[in-house]
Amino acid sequence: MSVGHVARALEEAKIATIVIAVKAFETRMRMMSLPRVLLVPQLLGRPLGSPFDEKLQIDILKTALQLLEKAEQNGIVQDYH
């Protein structure tokens, strides 16, 4: 819950947010009614996925920034690939 608030703060702030989330918390991310929010497949406190798995955590860093860029409403929750 505590991102949402920081991201609502933020986006009153004029500064666009997007909170990468573990698709388990889809429902939750849903009735947040955040700006964009992209959920990814990975376990519970991994959003970006393992370790050292630098290649996963650059594709889902550019798919967010992909979203940002392209989003034309607020609301959107898209999955990962």
Contents of the next structure:
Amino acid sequence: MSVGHVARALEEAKIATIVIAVKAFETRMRMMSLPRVLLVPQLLGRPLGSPFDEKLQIDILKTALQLLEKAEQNGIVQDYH
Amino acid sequence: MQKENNPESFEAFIKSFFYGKRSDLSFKFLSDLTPEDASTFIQNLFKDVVDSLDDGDLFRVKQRMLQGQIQGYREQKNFEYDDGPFHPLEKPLSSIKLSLLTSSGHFLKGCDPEPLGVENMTQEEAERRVFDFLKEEPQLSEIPFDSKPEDLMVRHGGYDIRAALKDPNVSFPYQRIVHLKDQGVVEKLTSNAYSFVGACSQMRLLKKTLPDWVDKFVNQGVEAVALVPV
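Now show me the form predicted in complex with the partner chain; what you just gave was the form predicted on its own.
What follows is the whole complex; the chain from before opens it.
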């Protein structure tokens, strides 16, 4: 919720945001009507994956940044595969 | 053996993982499952553990936990908005200034935000007092992007920090953001990345804290922020 409120405030100030959230947070994220959300199939507390899995961490971030760039409207929720 | 007069119910057992006598932040979702669903989850997890011991593949254990967490959090509803603001990225990604903000509770050694006025609060105390955190205004920690992982600390009463203690990038991916900047995926980063404890008063965050945080980003000419909730 906290990060959702941060995202909404930044967007109001004309700063684009991308939220990277674990899949368990999907309901919360959707209910907050956030501009762009990448849902990752990872465990709570490890949204970027396991410790030292640098390859996965970078790929999740790259995918998130691509979503940041291509989104043209509010409410984009994309699953990371 | 003396017979116990008041045996613990299964419902009390699963509730105890949510800040009770068996508090476990990776399994606190059990308290949000029905007793039937929790029973099925535990039974299937035991089966998966044995199968994984046989073939050495822990993937099915992770998937079982993932499905349990998804099921537990599915009905959690708090803030609901019919619509939201949207600001498009106005430049190519490769020419923007990016920042990072997470609710993971990271901070630099020597810069402890001392939540609730407590010096050197332990993770155990943060978990025990998580409901006190929910009444407080959050504090933003500034962490230079060139910090060494060994100079970072993490404390958060709302999630299992064990992975974050081993590698901050699991919830505060600041080194991976630097890697992408070095590859030219984005042009610039702010000097600092930012983190706070997401378990905080939403009303204080909305009415008191956020305007200052937003100004901080606006004043640095930030065009986009990657946000990571935990």
